[in-house]
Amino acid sequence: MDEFKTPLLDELEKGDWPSFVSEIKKAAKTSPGAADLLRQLELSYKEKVGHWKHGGIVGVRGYGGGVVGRYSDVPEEFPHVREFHTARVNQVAGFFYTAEKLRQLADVWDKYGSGLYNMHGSTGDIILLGTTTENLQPCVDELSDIGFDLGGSGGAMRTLSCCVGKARCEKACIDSTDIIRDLTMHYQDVIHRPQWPYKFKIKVSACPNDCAAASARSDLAVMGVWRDALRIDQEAVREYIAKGFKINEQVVNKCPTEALSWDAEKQELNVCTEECTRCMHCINVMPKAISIGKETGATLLIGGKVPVVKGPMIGWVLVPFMKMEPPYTELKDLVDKITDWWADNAKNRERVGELIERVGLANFLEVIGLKPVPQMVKAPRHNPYIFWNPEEVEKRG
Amino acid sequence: MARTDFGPPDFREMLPPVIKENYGQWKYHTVPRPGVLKHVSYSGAVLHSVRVASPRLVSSDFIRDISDIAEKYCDGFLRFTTRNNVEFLVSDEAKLQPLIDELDAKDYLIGGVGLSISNIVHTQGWIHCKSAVTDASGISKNIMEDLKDYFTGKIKVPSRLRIAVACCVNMCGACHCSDISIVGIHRTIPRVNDELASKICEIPTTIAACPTGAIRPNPKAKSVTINSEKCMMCGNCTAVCPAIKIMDPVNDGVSIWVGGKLSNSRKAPMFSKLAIPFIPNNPPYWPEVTDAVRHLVEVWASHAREGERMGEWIERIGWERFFKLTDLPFTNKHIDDFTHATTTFRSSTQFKF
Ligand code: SF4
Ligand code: SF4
């Protein structure tokens, strides 16, 4: 424990929930770069600041991003993190791997860099954490021949991520593992270009519970719904309920549009269709008896993100319903109508959705041909000051 | 030269043949015990999924060992989730306990699914960001201590809660969604190295950098200066100008946000709302930050209906009460003051005393 000299940190290895110090101490026995990782982290945690500064741009051929340089800022006393890049690798869809894939990822992080990952960052990459300048290029160029490739950073369209979909759960609407798939190699150079005012993100949740949390983290959410009728097992409904299920409590009362209701006669369980509003509730605590409906598609949100630079935003519904059939033709033509008006009328770090809440999302919606319709907002305006169109009004003589 | 735009693996390629046969045909699923998932596909094919929690920085021993693990009892298939929990996708039956009892002698922690607290999504902290106003891991794993057994399925909550600790006020991670989330936050403005400005900052986009105009040219320095009245102390600027530096490791600290959520489930998506303004960074532990989140999910969980979220309880009860139950202290910090601030106004007289 001593010979790193980190008492403060060692503090953190103690308990049960899993060390991250002690994997920076796995990846320390053999590189230097970790030890002084480790070491600058227990100078910051001694003066309680952060010890990385701004520094140069880094790059690897052919790739305007996927990497981003990181300095620190007493290099003298920690040599080994002067330089600790980050690359920026491209997950699988839905975070699936196996052992062979993810053991030839260690050993080419291991010959190149620090041997500590981020599994994964907060956009879905897989972030490999720390390397100089000099190996970054030997490094991508042997993920390469891995099969893995870098994903996005700066003013780019970002790595776009998704929820474990059609693959594992019984809710997706949409393939979401599919979607994401074909975006990613379709916008391979948006991602690893970058040429837009800030970053534009999409993630696609399969279904409204969001599991991707694609309506707050992206600027394009893409969520699995349905429009026909939820499908209801009324035997399974009946096994629920001869185990002891309350129906009424704790289903029928909780649905917050009262499109439930329980037959006590019949013991049958009915949903009126116009009422619901697809809150997953009823399908959340009843997955064997109650499933999602047939006619399938995502509603699309835009304008999701963190404070920066106006505060934070959940996206606002911009098409209610779109098919997602591959080649998801649809889909891609909106994003290139949406990044192309966004690329040239934003400001420097300006996100989609400020630029919307600026020029006023009915303009936005006739700039990109959407006609607008009542699912879009929570209510129409309450003030009077409407904006009229010269053609929209009578000449006066 | 190097090919490049190839994308990422094919994931379609890093399926277990259980998925691959029931690609969208999964029924539905039960929890068999804490951790552990049970899909069900019309065809009748079951997959168990074993979730373990994992510190999301990790080591290449650690990756080596779950591969290891996955080789063993899942013929070396494995996923993580979008909270950094590792899933071990188990298609033989008979190697489920042999599975979890490996993960238990190994002293993995099992939990996580369903109604419980899961792992903390979480940001870089000082680790490795330059904009990092605390440690996002050194918090997050005192919480998670603390509240393991939450996680274990242990102690049962009323409904799921999702943590998530940003460094800064980026808050990169769905702190702005989450039922508590941790945010860095600075509180006084930053400074401007003048002499260092005048020879590398952009100054007209130093200036356009900020969201409340509090930064003017100072034409004498070739530099800019801060109105201390305007600055809501973002740190944007230090973003795009190096000489400018906002860290003050004296005043720096965290804020507690609530009852935010992102799933549609019954109610629609949240905004986390401020809880508490600041408490001071105090590492290696942070002890007033894990009391407080205790605390916060101790009242939530004895007084939210079953399968009610924190938000959904706040809104339930009203926020007069929240703080009345919590016993925190209501601070003109508490009121916004931002661009949609008069949307959080109170216009009835129905409130509760
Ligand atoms: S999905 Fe929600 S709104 Fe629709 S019937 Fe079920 S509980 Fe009601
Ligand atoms: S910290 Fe934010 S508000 Fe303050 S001067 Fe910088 S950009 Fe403006």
The other form holds:
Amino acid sequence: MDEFKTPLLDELEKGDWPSFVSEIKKAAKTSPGAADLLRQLELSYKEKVGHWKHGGIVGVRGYGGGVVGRYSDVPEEFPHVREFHTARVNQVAGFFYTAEKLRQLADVWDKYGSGLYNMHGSTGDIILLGTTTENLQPCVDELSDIGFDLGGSGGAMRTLSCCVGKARCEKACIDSTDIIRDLTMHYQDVIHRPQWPYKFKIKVSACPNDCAAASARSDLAVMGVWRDALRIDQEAVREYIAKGFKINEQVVNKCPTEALSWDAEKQELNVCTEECTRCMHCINVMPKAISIGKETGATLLIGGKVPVVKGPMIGWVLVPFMKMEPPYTELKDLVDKITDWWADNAKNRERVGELIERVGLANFLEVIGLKPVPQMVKAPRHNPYIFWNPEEVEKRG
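What I would like now is the form predicted on its own, since the data block earlier showed the form predicted in complex with the partner chain; can you produce it?
The text that comes after this line covers the one chain and nothing more.
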């Protein structure tokens, strides 16, 4: 680090937040690749031009994806990043690792790569940043020996990801880690061998809190939910009240659909199940008194993505409720129908949500065999041409 200076990158180390620059500097003490990465990045900041070039196909035996080729366009100046390929390693469902297993992973990467990692980005993979073409195959072979596989890249099913689910969370409605494990094993071919117009992501959140951010980050989001009523322990509610909890201010008035009501005379909290949208707010603020229902399953959302061709999209409801029990045949059948239709009709780099918007939801539903239901409406109650007079609205008793 004494051989060169990085005044522009040094600015990114200032302030309260951790900096990736500091981490690359740590790796640069023992890794020539990390050192040249810093130097090239400093040059990019100075010239305001990225110095990674397009072109070049690189991979490993048996895989069409999982490796992202990267080459410097100034290799004479920075020879140790002449080739700086990325390997995407399929993470464990729920991100459960032992210290021993992570040390094994680190030993392999120190041997063959730059020592730089991106642990669980938007797709979820363990990203190994920076190795040479020569080192790729032996690196992947040794990763396989310690139990790791490559994830997805390119026009493939991307590495599936989930929250911790029932392994650690009492709010979980479905077994998210088991679903991800099962789907990952079932879809090995389309994960490892790109054959689609673009990427297709499946993420699973075990409850509507959506800790995997599935609704915004996946083409098909599987969201745990319950179909029956909230369970309310009235005695526990009274205990909250006795300790000064302001139930109207903190719960009832914040219910987005006014599904909750407080009977001050009976000292009871009531819920209208038909109005409840399972937003989780009441459960989150009164976990000892309110819990999920008993009839659990999942809501499926379609079309979530970040901005690439079009702007960002939040997934909208495709299936309001589906039971989630091994071997998840109903879910797999639906995934197959969706991806087959998308693969046959999408333009290059067109996500499934963008295709549905282009050809229409009705055409999509007809092909995959689902009937339209009110929950599929993307933005309910927003039509300016429909007006309701107060006397026409049936008041809830």
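Just so we're on the same page, rigid core means the largest C-alpha set that superposes within 1.5 Å between forms. Residue numbers count along the first chain shown, from 1. Bear in mind the structure is a predicted one, so any value in this text is a computation, not a measurement.
- Once the rigid core is used as the reference frame, the Cα position of residue 47 differs between the two forms by 2 Å or more.
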